[in-house]
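Next up is one chain by itself, shown in structure tokens, the form predicted on its own.
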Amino acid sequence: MVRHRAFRDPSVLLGAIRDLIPAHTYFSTAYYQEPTAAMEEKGWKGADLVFDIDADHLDTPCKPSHDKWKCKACGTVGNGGAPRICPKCKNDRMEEQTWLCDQCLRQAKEETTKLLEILYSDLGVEPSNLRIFFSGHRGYHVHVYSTQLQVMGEEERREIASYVLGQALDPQLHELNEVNVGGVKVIEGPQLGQPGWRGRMVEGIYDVLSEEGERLGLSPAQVKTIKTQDRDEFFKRPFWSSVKGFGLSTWKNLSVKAVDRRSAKIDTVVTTDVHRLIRLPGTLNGHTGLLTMQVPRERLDEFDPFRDSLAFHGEMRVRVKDAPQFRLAERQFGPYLNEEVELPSYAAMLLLCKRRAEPVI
């Protein structure tokens, strides 16, 4: 690791990168009086508010098809995300082999979109003070540049992270309650279109009720009731008290699931860290060979990481050990198993960076 470097001119930075040829390049989101001094002598002045959304931390259904893990203690292997402890020997030392696919990055983009909506509508962040970056691997970074927010400490940033995640949100403090109206108990709650988590909770209710009821912990009778509802008309009336068999406890449980559905799955460690190092835009991600790059807000929906972040040209011959099927640009590659192939350099570099292949000299 080469750390504590400062550059006053982009050309000097570029020269240092060319000399060092690092696999990964990061910069500090913090501002210091003396950037090159030891940490305790730098003189912290503030830090940008940064959010990281990574498919590694998302429960995507595609993981079993392309991710693998191996216990370093006993050698037990499995597909998908690594368990916290080995099911065989109970050791917690795991070796993971991850991949990236359209579904991974599509879900990461959806989480990023949810984050942007919360930042704009709830926290009052001006779009002009915000930048979105593709990480070059399995997610997105969102940087907020604000002199007012720069001076926040870890606790204040933790509160923002907690709000974005909807952590410990109590539905009853958001107007979901049972009230007595003329001697009749009636359930009242937030309505669609209300600001903040109230309206967002209702939108999430619509999402979760679109799933199979059994997965929501509902009884057979409640599942049958939901299936008979006209979804388009459902939220046009005071639905909290109009669904037969749904009491306050049922709505509270569904609201908790709705909040989880509408929250943005950020990495809280990144957001709360006031000394954070994060990938430098315009550099290559050493895990993929893809470009870490800014994504204009208006192009986020159409941005295609597997097309727009390619950095290499030409052809390259590699021996592939093992790789799933994948897409880059408009082409499909693989699956490969112990074979020598000639590929576009951007595809070969992905396999090399993922340690799935070796160059053929």
The other form holds:
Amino acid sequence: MVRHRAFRDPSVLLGAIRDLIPAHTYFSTAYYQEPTAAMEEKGWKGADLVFDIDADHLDTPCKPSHDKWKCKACGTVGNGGAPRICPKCKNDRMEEQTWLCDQCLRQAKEETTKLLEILYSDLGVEPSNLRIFFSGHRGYHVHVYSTQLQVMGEEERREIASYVLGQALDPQLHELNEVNVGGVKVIEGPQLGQPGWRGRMVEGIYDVLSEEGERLGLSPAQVKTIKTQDRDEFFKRPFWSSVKGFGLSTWKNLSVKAVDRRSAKIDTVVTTDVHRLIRLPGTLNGHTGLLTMQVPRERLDEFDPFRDSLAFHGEMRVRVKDAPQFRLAERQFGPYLNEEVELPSYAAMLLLCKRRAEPVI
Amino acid sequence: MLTKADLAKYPFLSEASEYVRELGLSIEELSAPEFSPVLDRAEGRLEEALSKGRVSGNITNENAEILSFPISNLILSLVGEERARRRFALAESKRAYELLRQEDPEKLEYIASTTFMWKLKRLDVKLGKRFYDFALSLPNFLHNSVHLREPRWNLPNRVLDHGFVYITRDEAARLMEEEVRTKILERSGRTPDEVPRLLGSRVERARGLVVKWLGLPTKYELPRVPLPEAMPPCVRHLIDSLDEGKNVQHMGRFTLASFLLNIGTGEEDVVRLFKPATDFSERMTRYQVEHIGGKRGGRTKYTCPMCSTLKTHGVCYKPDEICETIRNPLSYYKSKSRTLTNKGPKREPN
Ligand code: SF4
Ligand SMILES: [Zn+2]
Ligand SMILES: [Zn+2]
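Can you swap the form predicted on its own for the form predicted in complex with its partner chain?
So here's everything in the complex, that chain up top.
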């Protein structure tokens, strides 16, 4: 690994990349007095606030069909995302075999959209002070450039991460409470349109109620009432006391679910780290051969990572060991098993990078 | 905006320092008999802080109140005892809080924005039953709130609106208490070039007070731990609390002692760590530490309590992402030291 390098201008950097031909290129989100000095002597001045949303940390239903894990200690294997600790030997070192998947990336994009909304309206980040990047693999990065936030330490960043995740949010501290109004017990709580998590919690409750009502123990009639209600109308009324059979504890549970629904599933470790290395936009991701690239804000909706980040042209012959089905550009590929195929270079590169194939010379 | 009475209440204000500077007094001049109330109050502040952890907010002599504060700080910096500095800063900041919470919003706003450089907006908002007087910029809020433990200070439990956190008047005073604390810590940490002769005896007396209330000076501020950066948040917090002279309950002490002994800290170091505690008894502590370490009694070395136990006893403190993967503070230490000594991220960034 080549580390602690600094470059005066982009052309020098480009020259170095051409010399080294690295599989992965990272830059530090931190600003240093002496970027090339040893870690302790660099003189930390600040770091951009970064968020990482990655399918690795998302709970998508498709994972068991395309991801596998193996415990490095005892060899236990399983399908889907790796558990934090091995169920058999409690070790936390896992080896993962992941695959690119449309559904996972759609979910990652949705989380990114939720994150952006929180950044704009709660943290007050100006859209012009933020950039969105596709990681070239399974997720998105959001970088916030702000001199005010740059100097924050780990603990402050941890608070921001928990805010975005709605972690340990206590609805009662947002004043969801039972109060006594002239001898009648009434439930009061946040209202739609209030700032921050107060309003967002209420919006989330609507989602949860209309999508999961039956599972939550609502009667079909209650579910129907909610679904046919105009959302804004319903929430204008003192709705906390308007659903029969819903007590404080039910509402509390619902609120926690609502917050989870509306929170953005970022990776806390990345946001908290003030010396983070993050993929350099414009370089290839060595896990896939796809481009790490900026996605303009207004194009996030239509951005298709499997079409817009392809870097290679031409055709290539490879010998594929095994690979599940996948899509790149508008084409479906695979599944393959022990066969030699001629593929567009971008697809061949993906298989090579994922070590699912070998070049045929 | 501020009267002399205000400066007496809040001698840490920039205006108060300015006032003192304009008087142009040298330390030597303070030896004049008419200034003895100043020196006595300076010593009084220290003694109150060290003995009770509080400095009284009663003001009988405004001048003495204003002038004594920088002198207390000067004496402290000459004593050079970290534990005493922390304790003094805490006591003085508590005093400030008690006074600040009684002020009207205009004065709070003035002090916050001139002395602490807060970006603060006046608010007139009622959400639910709570009335918010201010909205404080997020970085200013976090800078102070991260030191506060109750769940209501955690950001997810706050109202955050376009980069500003809504706070009540009392909360503004509480956050300012934190500012005062750090400001005083920083101030008493500056080393003056020379010891003014007049203060020599006062400094010696202050040293005596420190020993009387906090025990003998320690050689190390922190116990010698193989990898201090790998300690879990709960353990760090326990050490900080002891350092600041806060009272730590039995479960906390037991956790700290068993944790440190298990990762190989010497018993002497552990005993010494407990010294700043207000009710420190060397013999008792030594006995307990040796007991936990397995030297006494059944010779079973105690292991550290599980996180679940620590959570119910309120010892768990701001668990972080590593905490989610472990069930005992010792495993936290093991896991983090591994990452730290591996140099570099455990998993490659994506
Ligand atoms: S989770 Fe365990 S290790 Fe982490 S802070 Fe709580 S008690 Fe300490
Ligand atoms: Zn295992
Ligand atoms: Zn998937």
